[in-house]
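Given next, in structure tokens, is a single chain: the form predicted on its own.
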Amino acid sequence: MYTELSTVESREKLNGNAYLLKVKAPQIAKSIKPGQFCNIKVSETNYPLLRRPFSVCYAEEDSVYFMFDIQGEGTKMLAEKKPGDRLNILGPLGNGFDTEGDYDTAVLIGGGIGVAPFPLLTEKLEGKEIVTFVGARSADHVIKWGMKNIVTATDDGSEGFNGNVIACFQSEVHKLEKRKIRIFGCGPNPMLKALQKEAINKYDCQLSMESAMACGFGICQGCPIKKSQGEGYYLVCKDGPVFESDKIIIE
């Protein structure tokens, strides 16, 4: 884990509300794994007080990329950053996706900005067949940057499958019936809960959970998630954010 005073290299608007920020952070770039995250101090003042957690979208040489949409004051401030601005970044944090093992096809399922860790994951899955299901509210909100072999689903039917991304996967999975698949899911909790229900006893499945995380490494105890076996809780920041789908209870 490193704390780097990093420099913004570029900012790209992906759609009406989503951005891609490239930041020079050599130590983090060299050690990040897909599914891990960083805690970013979005301003050089004490406002907002807490850092914000962001999945690392991609890494190359000395730089890391963050994909995010504007959901509040912190992300609004981040979206206004310009090349040359400085950011204090803490990372890598958490445990990422496990890409090793006996499977031949990786099925990536993401909703909204939940696709953020998929570009780096896609690169690390070299040698595997990849199918990526991308869900969004409408065509204007579909994000495809850094992904491949994409099947889209939109709630209003303006692009691809008319419905949510889990229903889309259910309609397409018969095409993969002769494959040995592993599912990698990331998105809002209702989507992940539906995916967990779909995967149980049928698919090898890992889920990247979203949660409010203040410290990012287990000190504040602010991001508990119930264990499915035995009593007690995991911490999303420290034990996750990626979990085997049968290990947790999603509220």
The other form holds:
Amino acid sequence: MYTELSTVESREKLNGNAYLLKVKAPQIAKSIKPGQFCNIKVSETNYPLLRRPFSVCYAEEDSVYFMFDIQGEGTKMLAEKKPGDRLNILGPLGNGFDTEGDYDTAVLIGGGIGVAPFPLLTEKLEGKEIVTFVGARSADHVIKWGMKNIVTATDDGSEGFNGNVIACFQSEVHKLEKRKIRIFGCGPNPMLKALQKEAINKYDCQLSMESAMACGFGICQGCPIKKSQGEGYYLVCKDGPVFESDKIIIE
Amino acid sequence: MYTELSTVESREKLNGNAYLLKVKAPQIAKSIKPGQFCNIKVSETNYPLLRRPFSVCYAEEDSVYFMFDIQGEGTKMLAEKKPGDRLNILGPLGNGFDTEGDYDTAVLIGGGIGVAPFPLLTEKLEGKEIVTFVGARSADHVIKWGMKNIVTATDDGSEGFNGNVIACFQSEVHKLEKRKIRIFGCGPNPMLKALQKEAINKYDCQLSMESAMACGFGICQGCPIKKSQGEGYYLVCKDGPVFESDKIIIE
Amino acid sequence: MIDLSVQIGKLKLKNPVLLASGTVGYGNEIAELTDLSKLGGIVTKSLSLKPRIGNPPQRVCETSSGMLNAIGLANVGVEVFIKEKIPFLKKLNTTIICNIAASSVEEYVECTRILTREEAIAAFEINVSCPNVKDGGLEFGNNLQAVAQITNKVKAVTDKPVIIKLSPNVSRISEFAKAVKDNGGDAVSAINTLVGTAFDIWTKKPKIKNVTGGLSGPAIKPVALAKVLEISRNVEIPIIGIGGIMDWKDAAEFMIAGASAVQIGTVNFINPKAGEEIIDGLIEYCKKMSIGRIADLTASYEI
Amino acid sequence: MIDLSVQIGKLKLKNPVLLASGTVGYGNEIAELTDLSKLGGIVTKSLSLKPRIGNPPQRVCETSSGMLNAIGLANVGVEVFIKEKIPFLKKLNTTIICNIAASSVEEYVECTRILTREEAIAAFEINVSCPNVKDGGLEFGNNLQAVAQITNKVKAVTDKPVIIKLSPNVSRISEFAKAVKDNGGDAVSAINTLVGTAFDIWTKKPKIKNVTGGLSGPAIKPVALAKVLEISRNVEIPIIGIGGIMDWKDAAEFMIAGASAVQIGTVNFINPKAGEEIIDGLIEYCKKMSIGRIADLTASYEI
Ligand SMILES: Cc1cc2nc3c(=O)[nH]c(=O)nc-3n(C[C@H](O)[C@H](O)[C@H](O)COP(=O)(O)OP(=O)(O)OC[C@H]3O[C@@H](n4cnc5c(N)ncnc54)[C@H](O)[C@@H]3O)c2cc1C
Ligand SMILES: Cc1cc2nc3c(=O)[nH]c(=O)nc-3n(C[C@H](O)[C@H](O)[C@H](O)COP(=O)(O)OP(=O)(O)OC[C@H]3O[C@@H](n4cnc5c(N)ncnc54)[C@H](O)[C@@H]3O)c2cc1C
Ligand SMILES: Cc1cc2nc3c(=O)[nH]c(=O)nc-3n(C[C@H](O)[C@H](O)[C@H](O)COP(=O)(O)O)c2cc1C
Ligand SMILES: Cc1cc2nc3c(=O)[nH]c(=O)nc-3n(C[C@H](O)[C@H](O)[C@H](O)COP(=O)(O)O)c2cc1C
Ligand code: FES
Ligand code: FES
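For comparison with the form predicted on its own, please write out the form predicted in complex with its partner chain.
The complete assembly is shown below, putting the previous chain first.
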């Protein structure tokens, strides 16, 4: 875990509202694992006050990439950063995806900006078979940067499968019948809930969760997610953001 | 009085910590008088919350110039503005200098960034004789932009008169003995207090005052300055910022 | 067409957006920058019986997302107000609520008694956040009996609606709202400013000459919302929500939390057109939410 | 060399900067990002007798220059704390203040009685901002008798310094400080969070599941400073100043206003090194101001 004063190297606009930001942050770049995230201070003032959490999208040498959507004021400010601007970044945070173990095919399922952690995951999964399901509102929101073997699903049918990404996965999964698969899911809660249901007693499945966060590293207890077994909560920032799909209750 | 969403046209660094900002604000540019000021929102967020007041330094066609020093966070942000950036400006505000009346020589006395309103005043005073006393800490803080017939005074003697600008004026004023002069003063309070004392019963003298301000146009009552006659206060933003030197008590 | 009108007891407003006392003077300066006739109304600067010159400078200072002020209730007094300010206010074509501040119960009553004759005044807002001179300077606003008594006695001398503007610097604001209701008050305004201070670390002097000031602006919005909600959940009385409103979203949030109308203060200094913009924004919001009468927003929280 | 040590009653701290309860857990995570041994001390997350799982999400939300939280006092309970957390805390080489929260006077006493045996604990901070379960959920912190009683009874079972952490949601905080002093309390901490709320205007639901939360961060700094000043001017008791401190300038401001030490909370989430940076900044400040003992800053305001 480091706090690095990084420098923006480039900013690129992707499909839809998405942006790709490349920043120089050597310590984080060298230690980050797919599925981990960073907590970024988007302004130098008290407004917005708190850092904003973003999955690491990709890392190479001294640089880290973030892929994000404009949601509110914080992401708007982030989208306005220019090469040379400074950004205070805290990371790597969280556990990341568990890529070890006994499976031959990795199925990546992402909804919207939920694909953000997939490029680094894809690289890490070298040697495994990969199928990536990318869901989006419409063709002009489909993001493919850094992913491979992509099956697209759009809500309006303007590209690929006509429907949501889980339905798409269901209609395609028979092609993987002989494979030993592990699912990696990331996206909005309703999508993850549907995926969780689909996976019950059927698939080895890891979900990357979101939560409102104040600190991002376990000191505020602001990011609970209900345990499926026993009483109480996990902390998304510390125990997650990636959970075995049967370990949590998604609200 | 207008609220204009203006565009930054250029930013120039002057001597010392001073900056010169040129913005396109046609309505304000066309109606502004020397000694009036504008209240500028330096960020689009709640931080800093309030507008910041700045004298109009100069105006031509559709453009207004501001000359300012970095003091705190607001002026720091202003100094970072680039051509094309937007700035919400409220103005013209306040009364401005009274340039009418019976005098032949205008004596402009400014300390530090207090010279800010002089370029527009200088233009307006066309036809009158002008002498401009510019005081600064040292040679590298002397600002001359847009002024004429300048006598400099520096605290460390590195340029012109060795001492403060009021002492400089005192040592030079004998040269104006035969003239009918009017003094226009602007600068830090201690300087204006000294000038006020010097002017008592002797010179026709107008002082441009500062005050902490919340609104800048008379609705908050946040900017009082004590009346010299009778009880109570003037409002710097509405009744000023320029006052006849014998009308106010400077603390 | 969305029905924007709201009812504050017997006071009807054409829409729920008012400009708050002390942040618009007597209306004249801000009238140059915004069309006051579009607003639900304006609340005039707190009036006392005699004019007050107010506190010495420095009276205002900025804080993080907020500001402190200690103006000291500078005002022209009842007499000059009637002679010089009412003629202009009459022409504004908006609802005029007259705010009164005083140092004794008698002074509140006397101001109201004189001003109630003025047709231009639609209602009174009683600012109880002033020191009670007789009881040694403690604020009326923190004293339940005092608030009850002021409400009761002011109501006795006027037929116009009486709104009591509550202090937030208390443990249970709903007890004060209840005292207002029980004594015949028509509505409450919540909140006035929070007590705050700031020091210059180099001079070690307070940044506000009066030492403490009132904190306003977006910094206090969460506190103000919680006070409105507390009253709304415990007392049946119309609430005018105030505190840190910067845009229509904030205004909607206050109405959802229980306010029948809102007042905007500090934002007028930054964006003098905020009132008009908030009304436009609320109209769009109602359309999106299929709300036909804006009054239905009040206390529509789902908890 | 500047003498940075400060005395909080009988508790001596190597410097006046502490990390606030609930914003550093039990020290382990933040220890990776900052050197805790440099700090005056840390205050551990509020402990109750039994573990508490805390409130359902959403527990936090951002506001203008502030944040709301309703964690619900999630904590491991006294037993696990002693077994699992104290061994780590011991190694930190900083002063450990143990914060206790409870739902009854008896629970406060019982927690203190058990924990006072632990050598690693230098002092107790009693968080009275919890609902009194027996008296129907009203906060102890708003009840003068309750605060007096808790102070008195907790003092009876421990020889360690007892600091009472006061609620700001009261009219006159100095009355509470006086009750602490009169009942033998060693110091007060001021302030805990202000009650606040926020609503989502599209769903009309509160943004915090618990409906209201505690407001912290720079937004509340002026209020916190005013509370510290009020206590400082009215009661002779050491004060630990808390609320919205972001940097050394804020820390100095609190000390000038009357605090003997400060705690930093929300800033730890944003800048985990803030504590160290504040100490460095205070040293530079003391040099510039020719202050030899930082304790001389306390209540050095010039009013
Ligand atoms: C572990 C983690 C990883 C994330 N990775 C990415 C990523 O790679 N790319 C990306 O675009 N976004 C990611 N997010 C979401 C991102 O943090 C939010 O979009 C961002 O904080 C919104 O900030 P804002 O200031 O723009 O919006 P705000 O003005 O704060 O809020 C705008 C909207 O976003 C919602 N929101 C605010 N914070 C969060 C949050 N932490 N999680 C979910 N919703 C939130 C609010 O409820 C509101 O509706 C991630 C979140 C988490 C917790
Ligand atoms: C009518 C008027 C005209 C002005 N014209 C100019 C100008 O042409 N050029 C220029 O550089 N400055 C001018 N000023 C001063 C300018 O407004 C302040 O420097 C600016 O507001 C500081 O903002 P900040 O956020 O950078 O500093 P802050 O962080 O707000 O404060 C930094 C320091 O500046 C002081 N300060 C803050 N506001 C004011 C204020 N309104 N007046 C005086 N001191 C203040 C504070 O006390 C503090 O010591 C003028 C002020 C007034 C009232
Ligand atoms: C400069 C200033 C002066 C004020 N004067 C008064 C006043 O005279 N009477 C009054 O009842 N409230 C007064 N207030 C309080 C406001 O009416 C309002 O209750 C408070 O500022 C909170 O709203 P806001 O955050 O929108 O500003 C004043 C506020 C400010 C900022
Ligand atoms: C997320 C969070 C959790 C907190 N938990 C506790 C707690 O358990 N016990 C306590 O006494 N104070 C708690 N506090 C209050 C802080 O200790 C502190 O008093 C308050 O946040 C004001 O300081 P700040 O503005 O520096 O954060 C908590 C604050 C936050 C933000
Ligand atoms: S965000 Fe603070 S503990 Fe998870
Ligand atoms: S700054 Fe508001 S009245 Fe002058």
